[in-house]
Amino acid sequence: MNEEPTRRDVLGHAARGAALLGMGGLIGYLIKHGSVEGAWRINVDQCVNSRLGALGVDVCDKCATTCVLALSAVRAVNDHAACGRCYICPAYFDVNSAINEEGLPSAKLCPRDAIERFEIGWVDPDDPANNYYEYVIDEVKCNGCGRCVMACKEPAGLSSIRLEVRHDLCLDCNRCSIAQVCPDDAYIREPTT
């Protein structure tokens, strides 16, 4: 005997199998974000790259290297208003690469061309060196090597490049991959609030 199912066995089933799916959604959402301690922060005052007085090492690439993305969460940023716009910025170029014919140095310091260089404010066509600059980070090219931040260091700069944790990129993986191998330990679970 086939029984034609009723209006309220129809609605059962619904609705059990909506809460099962409610369930499982909230299974997956605690899954996920149940164990994460809060957000990774780099604290610059371990970073060697960022960290003043730290002269003379080399500079660490773990931030660039060994982040589970193909392309760091790390960017290098640029406190503008701690920056001092500089005619030759260590941190944009080469110091140590052979001058070129208008008195700069010949070669840039970032491998990924991520700094850009603009002119500001009022542009002494005479003297370049009496014009300022703002030094821009591509966050697209940039990929968190450190090199622009180790140069920016006092005495040569103002130390207005750090490095920091793009959480929008960021994966919030529990175990992330950069804070095991950070030799400073400057990698850090920040609460989220």
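Since we're looking at a predicted model, the values are computed, not measured. Superpose the two forms; the largest set of C-alphas matching within 1.5 Å is the rigid core. Numbering follows the first chain given and starts at 1. Compared with the form predicted in complex with its partner chain:
- After superposition on the rigid core, the Cα atom of P183 is displaced by less than 2 Å between the two forms.
- Taking the rigid core as fixed, one finds a CA shift for L20 of 2 Å or more between the two forms.
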The other form holds:
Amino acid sequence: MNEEPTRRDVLGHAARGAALLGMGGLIGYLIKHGSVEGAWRINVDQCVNSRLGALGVDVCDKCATTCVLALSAVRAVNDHAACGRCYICPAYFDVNSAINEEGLPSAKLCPRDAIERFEIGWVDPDDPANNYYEYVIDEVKCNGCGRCVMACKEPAGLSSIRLEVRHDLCLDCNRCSIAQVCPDDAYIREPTT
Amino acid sequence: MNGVRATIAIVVVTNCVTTLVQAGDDAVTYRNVRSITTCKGPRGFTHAMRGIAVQNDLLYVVGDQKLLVLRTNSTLARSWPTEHPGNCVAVHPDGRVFVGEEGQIEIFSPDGKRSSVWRDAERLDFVTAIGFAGDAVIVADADGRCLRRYTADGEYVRDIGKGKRLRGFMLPNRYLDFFMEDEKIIRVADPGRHRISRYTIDGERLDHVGHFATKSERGFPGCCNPTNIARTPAGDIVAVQKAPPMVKVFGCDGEFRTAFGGKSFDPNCKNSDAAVDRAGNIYVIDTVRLEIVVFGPEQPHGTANDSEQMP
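Could the form predicted in complex with its partner chain be shown next, to go alongside the form predicted alone?
First the chain shown before, then all remaining chains and molecules of the complex.
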């Protein structure tokens, strides 16, 4: 009963072991590389709302209106380092509205009133044009409609406001509904590192 | 001979007649008489064209890392390189040419030999305008958000527009421009406040003209206008705005006279420097097309139209 393994048995075991090892490696490789890991991102140089040179065009609000979420995962973000802290910010005020008694536009641009304006630094009580202002976007209200982005774009503004995908909100759909309709192919999926 | 050929080769003048917006019955109006495109191209500017000055029927234009001297008929008189890209240029009554750059001012003789450099890392951060008042040299430092007064030898005297209760000019667009009204008074653009202010060369703030407006041409729109100003021989104020680019003329008391040129510029133009010659012609830089747009004064009661015509 105690039969010695033949050479054929030894070679067979070795071949099966090698095959199992190879399959394991292949499965591991496929797990690592077979699926594309990535995240949706807005290319600001492509997006019509922020792309320089695109003047006299309508605001694109597809990010706000086509995301599957009730409130889009796209938000406007103000880069405070680039912001001019202007007295009259064309992204905050509707500069086409009537001028009020303070000499300021009487209406705000954001339809959701998502931008707040604060005086910063030393405040001149006599002349509000003498002050610097910080413009803060309320992410709870903002739906990424892009109106403020377009209004802040150079040469009218300093292009300090841009649209960004909030990855903590984004469902990361493989077939993102915004990307499907973005007229400028600015909504792109990029591999994460 | 080669020089003559080179000069002729780069001379292209585009004639066109644009113009007028509106003006009162007795106001001088302006029309776009031509665009000088000679400054653009391999022998001219390829990237940036920033500053312009006029003296004795010569146009001095800086950008990239060179200075071009053009005759008013658009032919090239001479050119020379600058150490850094020039932001502005001014010609001293004695003929010396001052070029404002980042961190320094280069001073050239009339034939282009560099005679001196003023370097002042703290006070000449980003020089965007230079003017002369007797023995004083006034320099606009956009990063410092104020004017600096120097002696003719380059010795710092004082700041203007900053200090005490003055916190500096509001310059979201990093450009500060001014002109000398006379030897004591400075007119300076304060775009963040939508004003053109008056100061003495001793730093006293006098008054201002201008206000924010969008639907009326009498004021300045956007976040920061006017960006550039110049003075006509009659003492009027020429103010250039961006978004949309346009030239506006005001009396020295701030009374609106006329606005024009909206269709003569690329809509993305900004910080377009302006200069006025003895005949009252206004030269404005189109910073996108790298051209100089020339507007000539017309007699009162000129025919107003807003269309472009081919020659």
